[in-house]
Structures are given as structure tokens and as C-alpha cells.
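Next comes just one chain, in C-alpha cells: the form predicted alone.
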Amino acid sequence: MQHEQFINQVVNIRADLSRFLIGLCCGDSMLADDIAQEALIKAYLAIDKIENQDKFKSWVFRIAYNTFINNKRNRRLYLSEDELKSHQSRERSDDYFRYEELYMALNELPVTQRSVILLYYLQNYSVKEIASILTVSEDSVRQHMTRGRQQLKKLLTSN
């Protein structure tokens, strides 16, 4: 894939990637932007490893998801719980407040459940595609989706 092709592909998926990462980051748009930038750099550096260019979007989403997980792990190592909460509250965008209840509920879900819900409902990926992105089985995706929906329903109706 040439540089121009990569740029065109990124332009086509930018909004979807941003929406997915903002959901994963529970409304923290600055963190989502940082993760997107890091993921796109990783994708560009590994562009020769993509086997099927028709799967570019799901390939980049997998890189972004893994980057999110690594970022989350690293943040836990270097920041105390109070610093994490303070950092997160300062970085919330104005859009966060519009969806505050949803983001708070999503934040209560385990990362895999949150990812499955976001990929399925926000990005319209199939169960098979989600399994590929998250590198889990299709049965696992269905299980995470069922549990995630039940938990979200419980969290959103309890308020």
C-alpha cells in the first residue's frame, strides 16, 4: 500500500475510529485522540503486514484496541488512583456531558464487554468481525454482548 492509499483509507475511517475510541475512553476525547494517533502511527509502520487491504478498517481497529489496552495498563502502572480520576475529569470534552449517563454506565463494564457493545452497535461490525478485531471466539463475543447489554440495562434503568 502506498502512502497516498494509506492516507485515503485513514480519511475514510477517521470518524468511525474516533467514535469507537471515545466510547472506549468513556468520553475522554483527548485520550481517544492520543490513542488514535499512536494506533495510526503503528498501522503506518506495519502497513506491509496487512494481508487483505479490504480489511484495512478492522485491522486498524484491532491496532487501536490493543493500543487502548496497553495505554490503560501503562496508566495504571504510573498514576495513582486519585491522579487517574483527576486526570480523567479534566480531559472530558463538552460532548461528554451530553452522554454522561451512558459513558458512566460504559465505564462500569469490563473493557471487552464495552468494546463488543461499541463495535456492534456503534460501528455495525458483525460478530465474526468483532471476534477478529478482539482476537476472541465468536461465542465469546456473543457472551460478552449478552452480559454487556444486561449490565448496561441494569445500570441505565437504576437511575
Second form
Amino acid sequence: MQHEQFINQVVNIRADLSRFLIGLCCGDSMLADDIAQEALIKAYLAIDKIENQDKFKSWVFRIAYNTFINNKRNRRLYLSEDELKSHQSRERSDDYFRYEELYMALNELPVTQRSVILLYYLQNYSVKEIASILTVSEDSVRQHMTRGRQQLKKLLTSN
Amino acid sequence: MEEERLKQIFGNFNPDMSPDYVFINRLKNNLETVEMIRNKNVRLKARCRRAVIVASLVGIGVGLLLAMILPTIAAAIMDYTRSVFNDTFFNVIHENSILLAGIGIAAVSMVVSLSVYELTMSWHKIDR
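So that was the form predicted alone. Now I'd like the form predicted together with the partner chain, please.
So here's everything in the complex, that chain up top.
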């Protein structure tokens, strides 16, 4: 795939990818942007490995999810708890407060549950597609979905 | 009912994000950097391959040349040790002069090869 073709495909999925990552990062849009850029570079470097061009979007989502997991692990390794908190609060924009309730509820969910919920409700992916993106079984996706949905309803109701 | 509420919440989820042109320009810059590094790596690999070939050829050439004069070198070692020394240690050298000359030739060829490799690598500068 040519450079320009890749950029064109990215333009088509950019909004969905950013929404997914902002949700995954619980409102930290700068971090979401950084992760999106890193994920897209990885996708560009591995573009020859994609089996089906029609699945470009879900393939990029899988890379973005893995990049998010790695980033989270690295941040835990290299930043202390206090640094992480101050980093998060510093980067909260006005927009954060518009969805504060949702972000706080999402933040309470484990990462896999959060991802399943976001992919299902935000991107309308099927259980099968979610399983393929997160590289887990379909049963596991259903389990995470049920638990995440219950917890999210409880958290949003209590808020 | 609650399911509908969740769908509505996520349906209305439309957070502010950086403008498309900013995001895409940043991506284009990143990809250009990636391409630049990739091209440099390709050139570096080609350079290394060239240097290895040149160094191997020179090493083999020097080794062959020295091997051709191996009997002369061995004879010279024999003559020298016979005329100068007369103890056990130098008797051993005297008796193994061919083996020693062979080891010496191998060592010289290796040193020459490594030097030629370094020289070839330094002659071909990386394009900026």
C-alpha cells in the first residue's frame, strides 16, 4: 500500500479511532492522540501483514488497543502514582467536564471491560469482531460485556 | 430501558479532538521520519554487505599470497631459531615452524580483513 493510500484510509477512520481511544483513556485526549499516532506508525510499518484490506479499521483498532496496553504498562513502570495523578489532572480540558460522569464510570472498569463496552456501544462491533480485535474468545467478550454493562449501569445510576 | 440509556449515552459521546489537518499533518511528518530511517537502514545494510565482501576478498587474497610463501617463512623461522637459540623452548618452535607460520598467516589475514572492513565502512559515508 502506498503512503497516500494509507493516509486516505486513516482519514476515513480517524474520528472513530480517536473517540475509541479518548474513551479508553477516560477523557485524556492528548494521551489518546499520542497513542493513535504511535498505533498508526506501527500499522504503517506492518501494512504488508494485513490479510484483508476490508478489515483495515478493525486491524488498526487492534493495534491501538495493544499500544494502549503497552503505554499503560510503561507509564506504571516509569511514573509514580502521584506523578500519574498530577499528569492526568493537568491535561483535563474543558471538554473533559462535559463527559466527566461517563469518564469516571469508565475509569472504574477494568481495561478489557472498558474496551469491550466501547467497541460495542461506540463502534457497533459484533461480539465476534470484538473478540478478534482484543484477541480473546467470544465467550470471554460476552462475560466482560455482561459484567461491564452491569457495573457501568450501577456507576452511572449512583452518580 | 437501561440498555437504551447506555446506547444513548454512547451515541451522544462526541468529545473534542484535535482538528483533522493537525492530526494528519503530524502523522505525515511521523511517516516521513519513519521512511527516512527505513531508507537509511537499507543503505546501511548495503554498505555493510559491500564492506564484508571487500574485506573477505582482501583477506582471502592476502592469505593465499602468504600461503604461497609459507615454506620460505617456515624455513626462515627454522634458520633463525637454529642459529640464535639452543634451549628446549626454541627447539619446540624450531620443530613446529610450519604450524607457527600457518597461525601467523591466518592472524595477519584476519587483521588485514578487519582493517579493510573498517576502512571500507568509513569511506562510504551515510547520505544525510
